[in-house]
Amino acid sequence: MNHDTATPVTIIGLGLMGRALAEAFLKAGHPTTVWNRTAAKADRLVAAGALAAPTAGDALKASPLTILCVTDYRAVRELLDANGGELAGTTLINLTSGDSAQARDTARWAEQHGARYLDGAIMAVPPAIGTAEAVILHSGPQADFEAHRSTLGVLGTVTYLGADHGLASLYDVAGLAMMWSVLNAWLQGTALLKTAGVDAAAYAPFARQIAAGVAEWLPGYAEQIDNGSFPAEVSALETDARAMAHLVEESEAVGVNAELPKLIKAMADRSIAAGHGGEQYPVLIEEFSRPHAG
């Protein structure tokens, strides 16, 4: 790319992905300029072409694109609030981890302080970026975000979510909470397969098999949620509730920790006392969606 019409861009924070993401405008020819509170991690950078700003202020006031990651959305705040008046017509995109409330917080902040905003979600590991398996998530104005697609499509795949800030933030929140579901159900059955010789790697196959399954129903459960009607076209709740006890007593009867099939089932519990037990599965979104009681 030639440099005298890739936009140039400015990288605050160093870290593994910071430079991660860095090393990709740089790799794709975008001009390039970085700053870190800790300077001497831009030093790999600037043997690669990078311009290491002396200040926060002047790395903001290098790019009419800034990119934010940080360590959390208080040192982003920080390091705005300390520049200020540095911001009007820049373009910022906070790749900081935070919740959506910070998120829309600092859009406010932003935006009185002149600047165009957009909050994001990286979900990759660093050396991913660059690669299509790096996907970033966006969330803000959609005009801003478009102005800065072709640049920003140098970090992987990215993804527009909706003009809401808080947006990137729930949906990180929401894949983590698949992940760590998909992976904590597979530990269930590794450690109760386990109890009878059977090794994870045995059963990784067939453990992958019934998620890619489970993975089909979601568009249609999903359309029995957003109309609010659950009939049971597959299996009842109590039906499944069940089958849940099931799973309770097999793992207490081999000596496996019960905790997370417990804690389903009184879920499900609950929803049958509420008078759901004939209906399907997806009914439970109203247990998802209120607090819990105690």
The other form holds:
Number of protein chains: 2
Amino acid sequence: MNHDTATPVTIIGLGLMGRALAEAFLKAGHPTTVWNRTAAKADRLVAAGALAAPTAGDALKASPLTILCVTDYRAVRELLDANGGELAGTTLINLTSGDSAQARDTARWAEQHGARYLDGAIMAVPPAIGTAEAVILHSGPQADFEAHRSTLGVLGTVTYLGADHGLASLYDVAGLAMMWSVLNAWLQGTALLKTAGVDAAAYAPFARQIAAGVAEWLPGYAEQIDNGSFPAEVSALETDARAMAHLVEESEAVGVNAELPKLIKAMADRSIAAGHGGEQYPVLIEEFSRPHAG
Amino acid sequence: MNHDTATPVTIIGLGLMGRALAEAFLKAGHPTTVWNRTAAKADRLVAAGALAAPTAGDALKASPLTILCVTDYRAVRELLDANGGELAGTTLINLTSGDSAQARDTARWAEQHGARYLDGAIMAVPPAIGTAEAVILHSGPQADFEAHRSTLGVLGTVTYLGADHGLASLYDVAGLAMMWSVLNAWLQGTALLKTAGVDAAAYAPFARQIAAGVAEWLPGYAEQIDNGSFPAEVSALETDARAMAHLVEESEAVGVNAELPKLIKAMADRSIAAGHGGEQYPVLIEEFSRPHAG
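Requested next: the structure of the form predicted in complex with another copy of the chain (the form predicted alone having been shown above).
Below: every chain and molecule of the assembly, starting with the one above.
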């Protein structure tokens, strides 16, 4: 790809992640305009071929596609508010971290100012940008995503989730909850096994196998949730709860942290108290779907 | 295999799981003796070819290998205490659920009475017994395990963990913690996405991919734990904590349960407060390895 055919892109926000995004576009031959509140952060990118716009408004005008990657949605809105007149006809892709309500609000505001708007979430660390490992989620109008899919593909593995602008944020935090949960369960197990002198390296393959195995159950279990019916085909929740008590007791007996085991048991106990002891694990969706007062 | 060559086995305890164990041995052609406090539970097994021993002592004497699968370790000890004279030279495999201290105590007692003793844990539901899906963990003297490995293989995929009799219980609860954590993280994500009208079936493949992907990191992360050194090669804990705040806020904003997100963040916050904000996630092993007062 060369400068004659590649879509010009603008990157606003040159933190670690913004700089990684700009570098990926430069490397792929896209005319790349950059802007940052602290201008010096553009220096290395300019040396690599980027154009530093003097103002955010100039940056927005320089390309048909602008990627926003700033501190938070408040910074996004301040920046857009000050340049509302420059937005008509442009496409904004907001990769700033925030929540689903902020994404929907910002989408509404941008559309009112004549911009096309996609909200996104980067499930990767800056060094992974530009490789297939970097998963970048997008939500908003599908036509706007498809128009820029190949350009965005320079950044990593791009995924389209749906028209609701809040989806990228929701999938992002849901995926992170899975990531930290696998890591925490592994740390719980590692801590338990360390009390018997077992190395973390000796335990890790076992934990990996269980995590990968249970991951395979999820699509089947999802059917129970979508059907709203939880027959105990494999195991009943009250049987699980007895094993949860063993996990709590063992954690306490060997002197490791027992908070995660206790939370696991508390969620199940509440569901059993609500009459679901004879049903299967996914019935806990009812507990996960409502706040707990306590 | 036929009755002339297959090792005779005894099963004590004929709950759902004990009956499944006995059925697997009968199907594989092992002379199978059974005993249960409530004798009627043996009826179907006797019809299928099992021998019902009149007393637990007779059951222990009937085979060189006895598998115990009763309610708890208290029941194990009552049963063995009453039959201490029958134990010399026999091999006991205790698949009763319990903790690592109970396993070690019972091993010591059994060995003092002249028995060989392995402690085990069944990571499967009764209908899986007799298939490769049923993983059965064993710990205790390796020679005793090897002597009966092929007989035990009738029950499922048998694994030997080490000489410490407590290992089977510890691996068991550690694996269960992983199982419930993957399921709970998936339920958290499913609850979050449901607020945007996304079906559980639509979200499940994404959750599966994240869980399986993170599982692959564990052996590498284990090296950091075994080395006691946690350089932030991929991401620093304080960066993770900002994303954890998004998870908590999003969960609260859309009205789903936030206990799991809050626990994830609390563990990281404590580690950051202890000075580890610039290190990588596995440094949390220090938090997981000690009880939390509160």
